[in-house]
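In structure tokens, the next block holds one chain alone, the form predicted alone.
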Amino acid sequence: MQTVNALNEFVIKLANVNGSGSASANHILVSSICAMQVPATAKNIFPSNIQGLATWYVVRVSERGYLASTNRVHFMVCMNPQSIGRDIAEVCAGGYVLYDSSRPLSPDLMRSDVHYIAIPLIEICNREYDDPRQRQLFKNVMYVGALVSLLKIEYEVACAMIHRQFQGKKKLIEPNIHALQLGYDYAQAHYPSPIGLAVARRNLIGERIVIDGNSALALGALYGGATVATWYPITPSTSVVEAFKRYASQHRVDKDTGRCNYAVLQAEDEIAAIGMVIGAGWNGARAFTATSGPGISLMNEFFGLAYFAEVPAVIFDVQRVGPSTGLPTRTQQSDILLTAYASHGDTKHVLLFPSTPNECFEFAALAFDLADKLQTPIFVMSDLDLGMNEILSEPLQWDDSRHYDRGKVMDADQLEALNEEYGRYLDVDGDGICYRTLPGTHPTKGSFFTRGSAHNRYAAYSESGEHYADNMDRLQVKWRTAHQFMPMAELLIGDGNADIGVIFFGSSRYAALEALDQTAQMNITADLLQIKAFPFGDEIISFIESHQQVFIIEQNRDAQLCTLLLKEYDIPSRKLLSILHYDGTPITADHIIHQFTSQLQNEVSPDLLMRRQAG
């Protein structure tokens, strides 16, 4: 029989039942591999119900540093009878299937081209534990112990990961180590010969950390000066506010009085949540809400108010599959057009596109400076894949000398020295950004009404079409000013001189990098550009103009980023080709390569194709 042989380059998929407590055990596995300085990343694929349905945890081990999802499975751990047929079918020829042999496996599930590893997990648990819940939980740790043995993971490292995972809960450490030992000993006794897959210690991680994007967003908000967080819980963004509250309770409490220097408010719905953010922003606080697509839909009218009244606000949109309820626990990049032009009437909103936990941290902090400087809502566009999965990341860094940029806020002395009438919507500097004041700054000067209806330059109510047009024209000037504050697009692969260009944004990063690494080995040369923000910078149009053909990678059906580019720039539509993925799973390098090469053969001009092949 064929056997898969791989050292530090393989995929393990663990199939279980939602609510069975498997995530904690699976985390011990991936953290042990990383502790051996071998890059590994995990994807948790879970249903939207509380418990009972199938869930999968996919661990990719890659000393080449590939962190994207992949459809290849070399080792399947089958713990769910309901999905076992589908799970075994996924394993590549020569791969491995670990199953609970307490009950015989149906002959229909026996493949002749895979290796089966039978461990009577339930029998061992029934012998070792009396409590039914303990039997379930420790069964998970037992199969991790078996994997530690089979994959040659250092046993002492796995024990250390249990100590770290349950620090502060000492009574749980010894029982978990005992369960780990049970699985390890059984595999050692019954499968002493090495299998074709193994983990060997390397020195490839260095100072990198493992963190999820939602935690990084929360830390960015904390370091960015946020003091108010409001939200209505919604998957997959809830953990942003939960993490912010946890961090703020550690770092935003006055040491002398014990008073909290922050506020976290759970609203009755998403509409109230964004209303609170706008109220806090008008009053001078740095405030944010975290939500997902359905929440964005509900908040639209308030986005228009903040845009038109010019009030700072930060929104973390952790995108999921829509429309309607869609797939609540699956990932997508499908809120781009919804947020870029959110609300009725003519609006344009700033979008930031982080692609790593490090950028989640960086862009979250930046968002509060941008909101204050531009006096407008700022959207940080993450997604479920980036937000809820732990990813190897460069350490988060903060410059302690950095000062918050509050923008054009007039203090009491400036107002006192003002000889003319204060105009809240008066463009003094010609950049479209007006001077604002905060309530209570001066006893008599600087007061104004904030209103969502039309107003003149002095914030007075007006139904004059001339006043309305004047205000809208100035907002467009401010939009053009915003360009200079945006993070620039970054060329990640190539020198900009290839005939073919590829553009991506957000969590497609890891799959895009891997795909172009692979296509380079196929003698297909392309430049790779990461877009980081909207409004788009001039470097993006220059990139598009300098390439014969440009592919846009995005995780939605309707090519929303491509649509945005075509709307904002005078680009021939035939020049842009889309690579789309929208089934709710994270995009893979294989998917990109398939669409990329297929379109090169079928849609790219013959002259360009001939030059590529000649090169």
Contents of the next structure:
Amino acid sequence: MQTVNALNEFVIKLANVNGSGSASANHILVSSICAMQVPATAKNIFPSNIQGLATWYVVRVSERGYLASTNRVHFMVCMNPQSIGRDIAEVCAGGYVLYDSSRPLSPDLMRSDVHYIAIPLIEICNREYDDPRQRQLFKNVMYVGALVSLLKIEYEVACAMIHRQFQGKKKLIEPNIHALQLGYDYAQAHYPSPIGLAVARRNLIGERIVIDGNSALALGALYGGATVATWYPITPSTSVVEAFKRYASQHRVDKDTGRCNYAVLQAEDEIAAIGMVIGAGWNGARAFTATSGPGISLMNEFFGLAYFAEVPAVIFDVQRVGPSTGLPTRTQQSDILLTAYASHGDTKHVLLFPSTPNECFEFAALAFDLADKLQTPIFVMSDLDLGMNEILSEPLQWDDSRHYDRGKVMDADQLEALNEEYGRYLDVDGDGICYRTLPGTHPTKGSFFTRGSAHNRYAAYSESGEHYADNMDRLQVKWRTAHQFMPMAELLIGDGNADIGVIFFGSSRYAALEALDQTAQMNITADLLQIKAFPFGDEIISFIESHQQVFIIEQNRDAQLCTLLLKEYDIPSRKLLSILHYDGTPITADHIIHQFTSQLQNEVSPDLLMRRQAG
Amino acid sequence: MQTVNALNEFVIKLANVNGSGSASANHILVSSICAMQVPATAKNIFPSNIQGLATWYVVRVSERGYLASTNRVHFMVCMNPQSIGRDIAEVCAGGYVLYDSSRPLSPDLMRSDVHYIAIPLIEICNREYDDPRQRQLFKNVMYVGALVSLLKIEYEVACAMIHRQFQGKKKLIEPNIHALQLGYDYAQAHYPSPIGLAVARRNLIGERIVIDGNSALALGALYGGATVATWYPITPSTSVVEAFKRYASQHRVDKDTGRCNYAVLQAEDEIAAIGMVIGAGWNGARAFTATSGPGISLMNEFFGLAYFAEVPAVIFDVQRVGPSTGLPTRTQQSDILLTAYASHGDTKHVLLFPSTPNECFEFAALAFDLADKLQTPIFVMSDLDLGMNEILSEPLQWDDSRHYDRGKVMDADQLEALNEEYGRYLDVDGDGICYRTLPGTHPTKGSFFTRGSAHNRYAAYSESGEHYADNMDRLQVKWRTAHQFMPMAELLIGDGNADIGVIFFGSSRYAALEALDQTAQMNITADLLQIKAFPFGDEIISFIESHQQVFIIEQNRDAQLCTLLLKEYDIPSRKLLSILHYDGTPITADHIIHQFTSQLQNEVSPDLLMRRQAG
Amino acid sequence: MTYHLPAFRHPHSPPNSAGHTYRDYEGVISTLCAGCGHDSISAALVQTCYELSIEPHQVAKLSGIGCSSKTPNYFLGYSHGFNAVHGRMPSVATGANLANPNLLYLGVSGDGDTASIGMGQFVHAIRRNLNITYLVENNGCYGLTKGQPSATADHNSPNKSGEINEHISVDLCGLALQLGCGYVARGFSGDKKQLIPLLKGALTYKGFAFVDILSPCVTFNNHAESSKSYDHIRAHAVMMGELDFVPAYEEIVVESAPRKVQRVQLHDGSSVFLYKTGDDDIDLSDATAALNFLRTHIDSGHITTGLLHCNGAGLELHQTLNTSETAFNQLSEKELCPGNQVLQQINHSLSVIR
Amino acid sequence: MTYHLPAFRHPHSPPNSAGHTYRDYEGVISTLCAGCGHDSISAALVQTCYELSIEPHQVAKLSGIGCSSKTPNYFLGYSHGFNAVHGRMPSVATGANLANPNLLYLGVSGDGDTASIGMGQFVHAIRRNLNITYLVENNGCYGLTKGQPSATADHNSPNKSGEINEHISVDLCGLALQLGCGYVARGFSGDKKQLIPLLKGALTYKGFAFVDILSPCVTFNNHAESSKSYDHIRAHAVMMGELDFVPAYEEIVVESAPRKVQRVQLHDGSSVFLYKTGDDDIDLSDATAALNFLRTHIDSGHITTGLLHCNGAGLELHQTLNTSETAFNQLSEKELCPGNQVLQQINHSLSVIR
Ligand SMILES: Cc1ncc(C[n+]2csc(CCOP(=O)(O)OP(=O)(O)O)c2C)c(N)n1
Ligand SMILES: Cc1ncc(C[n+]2csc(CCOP(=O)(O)OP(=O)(O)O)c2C)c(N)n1
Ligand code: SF4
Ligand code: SF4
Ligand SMILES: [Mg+2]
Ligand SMILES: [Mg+2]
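Could you please show the structure of the form predicted in complex with another copy of the chain, as a counterpart to the form predicted alone just displayed?
Let's see the whole complex now, leading with the same chain.
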């Protein structure tokens, strides 16, 4: 039988039942590997339910530094009798299957091309523990112990990770280490250490941190000066606000008074959440809400108000699989079109597309400046994959010399000094952006009425078609101004001179980098561009123009970003080819390579033809 | 001084104060002209308020049959002191101004190039009537009397129209005729009959009726078998449901029992209204809601549910000016993008674009067949201009041999006869459309769970990426199937062989026809195509392909329909030029001609360049 | 979640008067947490429908989103179900009911689904007296999104992680009473004996029948300080009286025991009997009295359970709309389409020169 | 609408204690129908703010959509105003209030805006005890969309075109009381004398102060059968007592007349005095009693006006959130941004090898 042999470059998938306490054990595993300075990432694949359904934790160990999701599984830990059939089938030939041998494995689960590792977990547990809850919990740590032995992870490192994990609950340290030991010992006694797969200490981590995108968004909001966070719980955005609340309670409470320099409010629904953000923004506080698809749909009416009445607002859209309730715990990039043109009437909105936790942090903070400068809603488009998985990242940085850009807000002195009449919607600078005032600023000057109905330059209600069109045209001028504030697209691979260009945005980053790394080894050269924002900058158009064929990687069915490109710029659509992935799993390098190479061969693939002709 | 001389080809604009009872008088005027078999249309321009603001009624008399809105005013009736300055300024040189000369006109309102017609309306009223309300009301009929004389409208016809108007309230006939006479007599005594403008009897009306688009939609719903109408009041869609209720109460009440074969329910908001439609559609009743922009925005989440769970629903979107509250009593075609891709996730929706009351009737009825056949929401995209103005139209027709197409619904016998397991989302016919069953159909077969979360072919909850993608791909197949059910685009002018093509949709019809009639006289030949639905048929692509340059007429700022074309089909965007109009007034032939000819000259106009480059 | 489907839960259940066995009222296996109150409610519903001999396929089950809203999948597998969007079940149920009044409508919601995002629709469905049995499986938290406090969370009490909820708690029964709801009851998932007659009454009631069912979330809101925990409810429940439900087809024998008995007759002839147990004396048809009772007991930290109010006066939605007896979804084309002749009359009335 | 702006409405009004004249509290000319109740409310607000010597620019006016929601344009021209979307003013007001607690928040809504589309937000703003004066200009119909019945339209009474409203009518005061609102009053646009002290109390109250103001729509709902018509209200109003408002800075002299007097002290030291006029005796701090009073009178066809309930117990939203005294919109970057040093500590806590 073939055996997979790999050092520091393999995938372990752990199949668990949710609510069974596996998360903490699995976390010990991945952090032990990282602590040996070998890059490892974990993807958590969980169901939309609280207890009892299948959940997977996929640990990719990669000293080459690949952080993307992958479908190749070299080692499967089977802890879920419901899914064991599927799980075993997934393992690549020559790979390993660890199962609980307390009961014999059914013969139809036996494959001749994989290695079985039998650990009698329940048996050991039942022997060691009386309490059923303990049996359940320690079973998990026990298989981690076995893995430590099988993969030759440093035992002391694993112990240290247990210490770190249970810092707050010191009582749990001892029993966990005991359980680890039990698994470790059993494996040592019955299996080689290491098996064909092994982890060996390296020096590849450096200062890097592990952080999920949602926590990074929260920190970005904290550093960006957000004071009001309103939300309605929805997976996968919930942890943005939870993290904001946690960090704010640590770093935003007045030491003397104990009072909070922030407010987190759970709204009754998403409509209320965005309404609160708009109210706060109108009144000069930096405010945000975090939500996902269904929330975005519900907020539509308010987005139009904020666009038209020009009120700053920040929305973190952590995308999940739509339409409708869809797959609430799976990932997708499919709210692009909806957010870009959200609400009835002629509207356009600014979107930012972070692709790493670092960019989540940066773009979140940036969003508040942009919202204030452009006086409009800013959408930060993350997704479940980026938002809810911990990702190995560079440390976050804040430049203390940086200042918040509050945009054009007139204070009492400025109003006092004003010679002409103040006009809320008067484009004095020619950039389409007008001066606003905050309620209560001045006893007699600068008050105005904010409304979603049509208004003239002085914010007075007006039904004149001229006033209306004048205002709509100015909003177009503002939109052009917005271009210059957007983070520029970045060439990540290549020098821009290849024939083929590849574009990605958001969480496809890691898979795109890996894919182009691989195709380069196949002697296909292509330039890789990351789009970071909508409206698109000229550099994107130049990139497309200067390449013969451009692939756009998207995690949705309908090539939504491609639509924005086609609509907003004069690009021959046959130049653009789509690499689409939309089954709810994070996109993989394999998928990109497959679609990329097969479309390259056919020049225009049947897939794409279908899309074009049928719409 | 120059004098406008015109027979049966001129425009009278009546400037009134809303809530002053002018509507009925103005209606007598226009119907008198029509009754003389001279085509006349009226556009009602009203404020978003109930009483006291400026409102205008523009009557276009056109024996050439032009029914579009126009900005040329030959005769202004000034009944509103607030707007009189603007009103007088609007009259073309050589035109006429009728004003109430009970008080002298302020000298700065005197133009040397228009003819003033002074009628002491208030004076006569005060002499004739004691009751202030009567003074107010009869003043209006009085100026109509004057117009009858000035334009040489047949007096008996005007009397007949009064008779018709007050059929229900016979007591009012006599006093109205008296008021008419007062105005008539005064004009006869002081001014020539006719002045430079005159109406002369023709034979150009035939069987034609006058009907507004909203009433036609309501009749379409009635004939299309709608039983459930839910709504939340919003201008300009309110009268759709009001008309439906009126007609249904006349033609849908069981003669024997007095019970209603329909239900009209005012919901608490638009979210509830669409929820009710979806509930009714799920349960096998034909149901619709009528709304406008803000309602569409609010309904977004439910649209996604109906798309994904595949529930029939019909939505009449009578568009008004957005974004946000915008101009609630003005017209626009600016919900196109929002409805086409409504809701988060990958969604696409069927849109129908009626351009006349006849099409409102037809497409409304068709929408219910389409909703049942495609098991999805169908949007009928009307607008305020089409919906709320009475338009001279061909009589409505219903083919009694036509049958409702209820689509694929399995009854108990079919379920009984089924050999395989019933699958709600099983594509047995290969057209992407599956069989549904209604609740309560069969004791043991065919029940299923409808949900917005992901499901497999048997409607079971599933988190499998494969099941999800399989379903999303089938929805694409269904979308392709939808193409064949759509009403085809129609070539209205030309033989298709011109170099230049012009495309319009919806209420731009009359202005487009008039414009191309005019440009033809300027020796510019162009083919005119009417798009009737989204998804677009092949004939539209061929039309674009076979023309060198194609103009698309839209009543919005952002060229929304053009976006759909660019996104859904492989069209070089530089081929498409936009003629946009978005100030809230209905588009005019003059506007189209101006944008058309100036862009023709520049080939690519600066306007368009701006749109392309800046997005 | 029970991983293995018990082969047959009630192996010896005899067929009921409609010829159905207990099994015919079950659904697929629950995926909720083991011990979740919601599962007990599903079980109570199965038993209730079985005992009432309801035709399973004549029930339409509607729900929103949440753990509670998932449950319609776990009972009455022969019924159609509709899992709508979060908080909007009432509107979907209203539309469904308009299309066909002849089914039995059962709406299942959660406290998040009803008292937060769904508040507006809940209030308005009551206003219209929609003919539905509306259950809130009330655990004071958002189970499915991992335990955030809902609008029915106790005022001033800590959640699992110790955070105090400072907002006023909404008493859904009080609200329903104030809004004029005709059937208002509160049950407890842990008290099947009381719950089943409440459900029977609700399912038989013609109009909006509301049952607020305390249903502990064992995972997120079953700690000692939670008033929605099993222990707290058991310790603080005040029963309004013992209830008995007698279907229309059974002979009614009013017990002659000295206990005070109130009988409420429902539209189809069935009766609910309330046997007084405590000292409180409240007239079931008097909503103001019920509201008082409720408010007074809340003030003293008690949780009132039982039938609070039942009144047969209001017209349900189809009655107010005077709709046809035939369900709309059964009307023939002849009944629906007025035909071309009528259209020509309409044309005539609109014709310019007539 | 009054076409000509009266040159000076109160030519001789002396400046108030803040130095402002009556004129400083006015807005642009109303575009409502002549005789609309809403205009009287605007006038009462002008007078109230003038008499309370409120700094006009320290008021934030918020509203939804409707004739009523247009009115903030017609008073307090020196204040900022926000005409939000239909029914969602409470959320916008909540956000605004979070950003700066130091302004006076005045929310103006209609019965359509609040009781239909806005029901959810209304309920939840009460739950959170948002510090706002929340007015509903209640005409039982949708004025701006031409007279459709609202959720407060009378049950069983015909609208202007004779159609009967068969749905239950929502009593917003009853609802607010049941939800635990701390200040609940009902006024009538036609009774300025009673309305002004109610408004004064509301504007001075810290927390959610709700005033339901009957405000006839002369165009669509002022016919004889409408309970929201001038005539009907005048004929059926039951006053809870005469009210007097004494600001904090005025000396309080309790009248020694034999009439029974209830004094309610507000947070800033101001007082509301209620002089009993009829036989009913209700304790202003007892919400249950108020609810009873209201319900009993409704049952007998009466409309209760006056101050129904006032209670100073609840914490308003900023108190429950324990927010800083400085308004968020005034916090400096130093207070907001924790700086890079803290970030490096955070990095450390997240670092893989530490
Ligand atoms: C529009 C929308 N917002 C948020 C969510 C996320 N969500 C799912 S269930 C739920 C709360 C459910 O709480 P409850 O109704 O009390 O049900 P429970 O799980 O407690 O039974 C939320 C907020 C959603 N599905 N849709
Ligand atoms: C989302 C949305 N739906 C509908 C409307 C149309 N609309 C404007 S005002 C109004 C009702 C207003 O009624 P109410 O709040 O009672 O105010 P009133 O005019 O009676 O003072 C409606 C339905 C709207 N503006 N927005
Ligand atoms: S999370 Fe709570 S409500 Fe949800 S299934 Fe588990 S126990 Fe029940
Ligand atoms: S329609 Fe009614 S509510 Fe609106 S302004 Fe006129 S009277 Fe007032
Ligand atoms: Mg709950
Ligand atoms: Mg109203």
